[in-house]
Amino acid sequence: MLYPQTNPFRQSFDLSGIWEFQFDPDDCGRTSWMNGLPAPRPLAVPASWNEQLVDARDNLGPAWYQTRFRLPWGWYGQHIRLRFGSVNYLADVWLNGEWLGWHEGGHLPFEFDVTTRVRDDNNLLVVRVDGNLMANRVPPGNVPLDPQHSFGVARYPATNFDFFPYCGIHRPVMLYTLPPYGIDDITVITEIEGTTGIVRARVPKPDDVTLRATVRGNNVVVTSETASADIVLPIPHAHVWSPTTPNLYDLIIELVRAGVVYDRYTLPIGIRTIRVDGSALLLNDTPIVLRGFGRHEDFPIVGRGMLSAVTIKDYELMRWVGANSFRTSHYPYSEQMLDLADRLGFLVIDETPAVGLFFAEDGLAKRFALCQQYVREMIARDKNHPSVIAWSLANEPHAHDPTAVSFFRVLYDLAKSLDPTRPVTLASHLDANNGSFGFLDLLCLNRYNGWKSETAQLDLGCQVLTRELDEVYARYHKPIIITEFGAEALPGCHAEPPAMFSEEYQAETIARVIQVLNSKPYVVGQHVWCLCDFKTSQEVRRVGGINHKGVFTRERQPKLAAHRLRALWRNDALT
């Protein structure tokens, strides 16, 4: 799914700003509300509901929004379509009273052709939202408390996962125009021979239309039409995609008919490789190893709206300390964020939504079959950032069921298909008995030696960790990533000797484990959890809401570990 770009082909328009909202706790607004809410107030959009409005914390909905519009001048009957980046969880969409269709799932995107139901003048956009904790969705919620499903946790709002579970419409709204038969796909396949880069591209097409294909940039321009959907550019002497120099190409695709271009569309593209070679993960034929975070989109006000200024100072402190990779942790991050990381050279480990999953056999077919979906729409938006280098099926599924092992054979021959180039994961709290480590190309690990085992005892939790990070290498001969470790600490909380929930106790566990992580040949990543403090549904374990993991607070400022990590980090990379 292309972004929406404005070109003299196409033109796109951004309905996001201050919308009108009504929450409709009797669950009565289906019978008329999509012509208008009844008494409404105002919202910002793209945003959280849950942290803008003071008695909307808890509150899951379901809500309605509304919004009225009039076309940009000179669209009226051209091909217009509406496009919603991320709508947390549920969204059933009206315009002028007319329904157009539904979407399951937040953070990732969707669309609906609205050419012959938009009007010049006065356009009435309304969006219910349902954003309600059930078991049969992913993530699921109202799970009950039983280990084998579960954390065993009371929280409220109820989640099976430890992040606020916010709604909302949490990303753009765009309006956009395309001409018709335009280009609505592009795959962009990169190989290196020596010094030449190779462009592979597929770009779906009617037969009487020709491909046309230029790569523009490092002082090269290098153009070929082919009559085929498929079109191969060779790049002489090109300039490789990597952390270090993150080179960027801009592929334009034209599409002529009888001589004359009617659409265009411009991709930034990376020329690199990735992949696997026994214990190593290669970028570029090149060892390399993730030093980096898990992260949430999480910030005050806005809660996992979209903000540009956020997205901007989560990669500066990130390069501050030293990382070059992060995982989106746990579901797709915004599409701007990958643009910036394939800007800034930072490698990603792109998730899906499905954390929390358990096996029970009630609601278990509904639950595949999102997930499966959640596959496809993410390698079908990601798949040609040069920063995405592996897919991560899921994180921390309760998976000591058999069926679990089956369940995620069948997601990752699904992305194989969609995408061959790249190797496929999961991040998993297990033991080495994890069956399906056997069939993943590289193995993620959450561990929290120190913490949530050997609780308070490093020495202990660090010789633990050594022995379960041979015992899977022994296993199973695949890279390792540590995808999290941590600890927590409360802001301005001080011990010597350090003590849990300590400052200088989360600096030592972090530094604890490095130095274990970097000892193991195999080890190919190391992501803290986790960048910034976040919000959490309420619990015990939980002060004030707040999982106290971060080296930053919520509000973005350091913890003693992020000094020590930056100290790590920086000193490694110069050495």
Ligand code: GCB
Given for the second form:
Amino acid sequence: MLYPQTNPFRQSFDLSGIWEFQFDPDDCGRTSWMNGLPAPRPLAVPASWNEQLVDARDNLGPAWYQTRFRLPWGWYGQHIRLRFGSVNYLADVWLNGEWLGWHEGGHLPFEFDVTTRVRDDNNLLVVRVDGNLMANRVPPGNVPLDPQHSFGVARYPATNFDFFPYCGIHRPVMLYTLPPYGIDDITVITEIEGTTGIVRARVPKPDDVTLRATVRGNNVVVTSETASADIVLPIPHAHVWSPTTPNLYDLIIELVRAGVVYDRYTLPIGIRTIRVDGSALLLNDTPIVLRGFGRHEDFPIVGRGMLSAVTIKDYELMRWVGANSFRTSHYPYSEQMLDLADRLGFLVIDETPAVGLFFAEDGLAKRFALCQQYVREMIARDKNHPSVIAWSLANEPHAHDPTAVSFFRVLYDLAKSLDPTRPVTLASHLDANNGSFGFLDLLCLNRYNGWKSETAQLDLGCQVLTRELDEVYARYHKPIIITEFGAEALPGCHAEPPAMFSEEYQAETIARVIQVLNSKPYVVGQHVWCLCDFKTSQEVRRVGGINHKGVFTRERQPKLAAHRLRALWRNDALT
Ligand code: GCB
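Structure of the form predicted in complex with the named molecule, please, following the form predicted alone?
Now the complete complex, all chains and molecules, led by this one.
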């Protein structure tokens, strides 16, 4: 799904700002609230509601939003779509009292054609949001605390995952115009032959329309036209994309009818290849090692709402430490985050919102359908980013169950059919007996040696990790990325010798694990859990409702571990 843009053929209009809001504790709003909320109060969009309002932290809805708008001058009568970047979790949308439809699942965009429903002036947009935790939702919540369903940790709110279940309209809501029969989708694949970059683009279009494509940038302009929906552009002496040379070109797609251009879309692209070869991960046919983090879209007051300054700050912190990569744990991040990854040269493992999955019968069919929807929506949104080098189907599914293997086989095949070019993986806490490891392209392991296992015993933890890595590799002969490792540190807590929860213990754990990982040539990635402290549901392990495994605090200040990592990673040549 293409992001709205403004050019002579298209315009976009961001509805972000102060909207009106009301909780609906008796769930009675469907009777009439689509025509206007009876007693609303102001609320910022985009942002979660949980920390903006003093009485709403643990309230997961349902709740209603509304805003009024008039169309920009000259828009009335054009084709107009209404697009939501992310609403968590379930959204129902009305325009001028008419129901447009609904979308389930946060973190991924959805849109409605409002051409025949929007007025020139005095429009009322109403959204009902339900963020309640249920066993048949993904990610799930309110599940039994037994090993079949969960890690057995009692939490409030009762998430089956370890981050706060923030609710609301989390990313921009936009209106945009586009020409009839305009550009609706672009799929780009790049290849490299010697010094020539090959750009292949597919653009669905009407049969009587000519497709014109231009690649511009790095001192070249290459244009081609075709009557078909597929076009190939060879770029001589291509400047390839990599973390050290994040060269982008503009791919300008135009649709031409009877010699007249009637739509245009400009997509930044990077010419690069990615593939697994034996135990290596090859970017542009050169082995690459990922250094970086898991993180969360999380910041005080805005919750999971998109805040551009925080996006920039997190990239600054990752660069300062010497990272070249991150995983979108545990859901697809904003389009803004991925655009910047392209521009700044970060390698991204893009993960669906499938965290806390279990395979007991209750709600399984629904969870399965949702996971397939998420794979489709994530790939449709993110397939053209050079920064995205792998798809992650899930995080730490409770996958002892044999059902899990066929479940993930279907998701793997689906991802491959939608995008044959990128490796597909999932992040697992399980051992070498995980049935899915047989078909995944690369193996992502989450390991907390010295913390959750071999607690407080780092020497033993490193021995166990060494042995386990060798066993997994001996069995599967696939590249391994450690997608989580680390320890909790309360900022300002110090201990010598290092003790759990001190900054010294966290720094030592991370440094010792990295030493092990650096000694294994088949380990092609090290992602510390995590970049910054983040808010969680309340539970006995989470002091103040915060996960303190960040190497930076929630306010983005460094702990000892950040300095230690910087010394380790910046001294090493980044590939
Ligand atoms: C994990 C999860 C992550 C948690 C982390 C922890 O294995 O993947 O979501 O936050 O452990 O800190 O416990």
